[in-house]
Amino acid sequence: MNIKKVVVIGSGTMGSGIAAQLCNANIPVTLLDLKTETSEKAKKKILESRPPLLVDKSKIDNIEVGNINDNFDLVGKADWVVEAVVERIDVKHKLYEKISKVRKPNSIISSNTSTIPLKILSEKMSDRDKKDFCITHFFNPVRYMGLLEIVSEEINDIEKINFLKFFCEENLGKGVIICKDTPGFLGNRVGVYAMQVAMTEAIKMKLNIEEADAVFGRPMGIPKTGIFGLYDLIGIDLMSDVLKSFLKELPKSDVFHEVAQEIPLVKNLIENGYTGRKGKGGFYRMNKKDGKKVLEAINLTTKDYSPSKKIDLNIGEKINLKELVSKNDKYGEYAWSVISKIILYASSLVPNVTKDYNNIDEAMRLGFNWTKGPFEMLEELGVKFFVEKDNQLKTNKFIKELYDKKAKTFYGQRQIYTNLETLGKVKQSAKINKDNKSAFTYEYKDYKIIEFNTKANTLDYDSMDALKKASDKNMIIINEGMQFSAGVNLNYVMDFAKEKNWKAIEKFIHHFQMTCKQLKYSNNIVVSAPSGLALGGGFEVLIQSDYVVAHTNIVTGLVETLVGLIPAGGGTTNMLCRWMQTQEAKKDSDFAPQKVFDIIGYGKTASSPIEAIPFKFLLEKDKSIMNRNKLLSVSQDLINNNKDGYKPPKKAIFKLSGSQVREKMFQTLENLFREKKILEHGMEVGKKLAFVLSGGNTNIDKELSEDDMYALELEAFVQLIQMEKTQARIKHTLSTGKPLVN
């Protein structure tokens, strides 16, 4: 069979979001609701959604819009129903009723249900029926989230199952793991009983939100949120609903209904409309004092509100789970205490709810970004340290069998819902080098694969140092991060800047150009596979790249003037290079700086790689990839086809005009600064990256090299860190994610 149109009823979150996906994907969707008005808003929501919902504007043509009493006959000619409606049994029974009078024979019918067992939606259905009904469990932003679980039942058809799979994998771009029809499948089942552990654990050892936060997060593996802070990002009532649905379906015995019952605190607060981001406000709230915004978080003892506090846990950058577990504080009790018992959660499910553990961890990664599951936290601490840390631990049958066998390590292959060869599986086998503490570096068949390790994986002396002794071999820089890299390290940078060491600065900056130099001109092939955030140093490396393989979610652009820098790894000399390949440049000399004037001024970034193909931030030569655990074996694809014969590209020569394209730059500058666009720093950061684009002191007849242009980079880089309103730019953007207008 084949999927070629589908039809998604409900256009609400989920529905929207999945029809969306379907778009990017090029199927023909048609969006189903009780008006087609309804319909026609959801419609005009993906097409403004922030982050967006698409990968390009244009795929919003894919989608046809109507309503469930003038247009359901359209239901009879889609290969694929997806049900996305209110989660009331009465009403998908009713909807059920409707869609099998109609349906094309063989098509699959699907719910997007997170909350109701498939043996409930599917308990007044034919035998015909039941064939050919599934859950599709997709995760919100459905774009965003890795995660699709498909509950089936025994009745089911298997083939149309697998074959379900298949095209979601291939086509929606999603990891998809099979699920036994258990409440909360998998990815729920754990994370959501993660999330209430987290809270109540928090709550009984009074800590305050904020260090709850601090340490159910980064030094978890698990996003900075953190536990009341995903909460507000969910919804209070909308976990509160979760909740009672599994308190109904779970049987008493569960260790679950310890943690999932209702917390006053909790109720008060849905009360009162403070429901999270989308109400009042939740566990922490935005207030203005002063005029200004003030972001403030609850006392969970005493109800009232004052400022957050950032909560500094006394532990370095890097920390493993032993060491923080094993932390002779409050922290430490927390962490152990949480991962404890999520482990032990985690590990009772096998094997009457999963028996294949390592699903779970994918559940968690895909479904909840975390960095490593329950079972590799189990793995990273040991069987052992686990088990005898507390004796008042009271083990499962799971743990009790890994504990008597003695065995160091028992994990087994990773991510056995797909047949791809992917990165974690490959850093099973591979052979590594840990020596730099920025990036590994595996071997692996004929060529090195490199893995930022950093946090957001921004970018170091180190980092740069692995990939220049990387380049005698055929190398792909990818990793399973969120981010490919968010740039260069600025707390890095900003530790020499208030030592006033610019020497270091300028020593580390020519290091970042002489390895991308390195990488571009290398007679092997560099191939990098981002996935996430690829910005300013981290797109330096794309750029500098021989191919790039590009997850459709990546976000890519040069955004250093936001801080009050320049590009200078050679992402300004690199992109003016590529647009003076264009026929405007070979007609007007002074097309291409100001173009790229226009793009690295403004910090313009793009949220796909449709999207950054007019910018040329990538190449027709690229490639774009919807599943991520495809980036891999693109890669080596493309080193395969093209390491024979390969050479180097030439070296580029500039011809630029100096201060005649210049002087129209200033013009731009003076018009954004008198319509208050751009304040005074503003300006010095446009001259200083005005002064690099035009060639410095050059005119039209003199030839400039690459390494002319990068000591101009270099210049106005040292120049710009050494401002007090750069520095200034830098602790704001650092201290609050946002940029600051000085």
Second form
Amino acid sequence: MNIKKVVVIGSGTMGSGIAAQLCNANIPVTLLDLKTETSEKAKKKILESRPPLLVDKSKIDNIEVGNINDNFDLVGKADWVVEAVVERIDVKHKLYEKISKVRKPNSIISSNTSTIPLKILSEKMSDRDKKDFCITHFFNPVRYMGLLEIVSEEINDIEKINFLKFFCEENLGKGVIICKDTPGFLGNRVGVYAMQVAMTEAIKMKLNIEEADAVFGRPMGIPKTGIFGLYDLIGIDLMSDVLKSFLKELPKSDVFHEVAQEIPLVKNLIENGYTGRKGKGGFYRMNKKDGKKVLEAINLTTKDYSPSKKIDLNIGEKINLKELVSKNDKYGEYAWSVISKIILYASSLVPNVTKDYNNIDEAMRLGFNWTKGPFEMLEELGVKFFVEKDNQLKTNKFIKELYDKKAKTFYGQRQIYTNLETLGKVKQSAKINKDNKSAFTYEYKDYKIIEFNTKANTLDYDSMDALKKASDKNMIIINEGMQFSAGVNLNYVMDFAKEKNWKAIEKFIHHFQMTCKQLKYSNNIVVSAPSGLALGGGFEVLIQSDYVVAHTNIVTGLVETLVGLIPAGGGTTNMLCRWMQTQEAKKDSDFAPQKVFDIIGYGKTASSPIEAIPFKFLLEKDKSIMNRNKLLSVSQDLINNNKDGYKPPKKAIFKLSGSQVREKMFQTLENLFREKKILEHGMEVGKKLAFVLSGGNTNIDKELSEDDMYALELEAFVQLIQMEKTQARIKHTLSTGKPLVN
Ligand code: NAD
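Given the form predicted alone, state the structure of the form predicted in complex with nicotinamide-adenine-dinucleotide.
Every chain and every other molecule in the complex is listed next, the one we just looked at coming first.
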């Protein structure tokens, strides 16, 4: 069987997300709705979506649109029909009846429902239709969320289900978990329970919402939206509908009932249009005061809003669950209460909801972006510690059995849902070196793997040390976190800046340059396999690797100018090097520096490997991979296929026109300043960048080496970091996540 044509019915949030992902996989898809106008609008929304749903906007015409009255014959041409209409059983039943009449024999029909059981969806179908019908539960936004739950029944043709699983892994890049037909399947059953526990415990313990979000967030390896922020993001009204459905479907004995009862404050918010970010606001809201935007947080008791406060939990940056739950204050108490309840609930689902506890963890990692699922949390805490910490804890059969075994570890394999050789799996058998505080080094087969492990994988002196030490062998730089690397650790740089320790900054940047240079020119192959952000310093690691095996969801580029700096880890030099190879550059020596001046000056980024190529952030030899789980094996293949006879690249020579091209760049800056597109400091940063890209005090007859260029980068960086306005930009970005224009 093969899937060459897909019809998606319902062009709302999910239908259009699914259609866009099929389009990303180059599979022709038709999007139908009640009216063509609606699916036409959905197509426009796909093009304008932020973050973008398409990896390549020029492919939009892979999506054809129509309506279910005039164009239903197209359903008869599809190998797979995905139903993603409103969550109403009468509407869905009517549609299935219609599909049954025209569908291609053997085609797959699936529903994207999140709450209706498969047996109810298919109750009116013939056995022939039931055999080919299942639930394919995608998560929003479809391009970015890794999880796809496929729910099947005994009657299903298992080969077809396995084929669909393979197709969705291979083509749509999803982590596919086969689930039983139980309420909320795995992801939402545990994820929504976790959200409700986090909310109800916060209310019970009288924590304010910023406090709860600060704990039920990064310190637990959970996205920083926390609980109340996540509620606002999903939609408070939508969550209320989801809870009603759980209450209807789950037996009264299920402890889900204890945490899913209607909360008066929530009801009140919905009634007053405070449905979250899509409404007037929710638990948080943006308010304008004296012409300035202020983020406000609700007081759970008085219902009043006041400016949101930053909470300092006084713990390290690294996730340490034992430390967190052992804290002798209300935060430790809250963390313990929430984590223990989630672990107990997840354990209660084994084996009836799933026999594989591992799949629950994966569902939480792929569907909710948790770093660790409940069972990995339990492994980290230790079963003995968990059971003995609280004698009030009502342990269940699963936990009791683990406790009685007295085993130090129980977890076993990770990612059993896929046959691919992933980093998660390899880690367990590789020789691991944990001496470095910013990166793990694994020795595996005949190469080394570097995994950065700081917050957002920002880079510091130690990260560079790890890379340098590993460069004695072929190397793959890859990680399991959300981001490959958000760039140089600005907090680390600012700590030196506060002490005016410019020498330390200079030493760090020089170390960065020399390490990356070593990666580029060593006799070993270096493959970087990024997913998520690969910005600034993160991108500088990529550009100095021999190959990049990029996940389709990368965001990459050089953004240093936005914080008042210039790329000085070899990024400016190597971008120039790439653009110097073009035909235009061969005719005009000022072409490459000017082009790179624009790309770096504007802090341009690409949000897919395809978008990265025109900037030369990536080259044709690099790979673009839909399924993140494949990054490691594709990187290994690249090493194996290229290691014999591998020769490092030739050293670059730069012939630049110095003040001649610099004048042209200054002219550009003058124009931007006049048009008020940049302010004084933008001008200053631009000038420093121009100085480096023009080769400094040189002329077209002189030859500059890469080291000369590095020296220019370094000098500009050290000068800029000493400027107050650069430091103001960095501080602003660190505290708000946004750039400051000054
Ligand atoms: P939505 O309200 O955004 O879109 C539903 C679309 O279906 C609308 O465009 C509507 O015009 C169309 N529609 C209604 N009746 C139709 C019919 N008879 N024929 C064709 N089109 C019809 O809904 P959504 O959020 O995209 O949800 C769709 C499905 O996906 C639901 O079953 C929902 O439970 C499920 N789901 C939603 C999410 C989410 O986060 N929104 C996540 C996972 C699953």
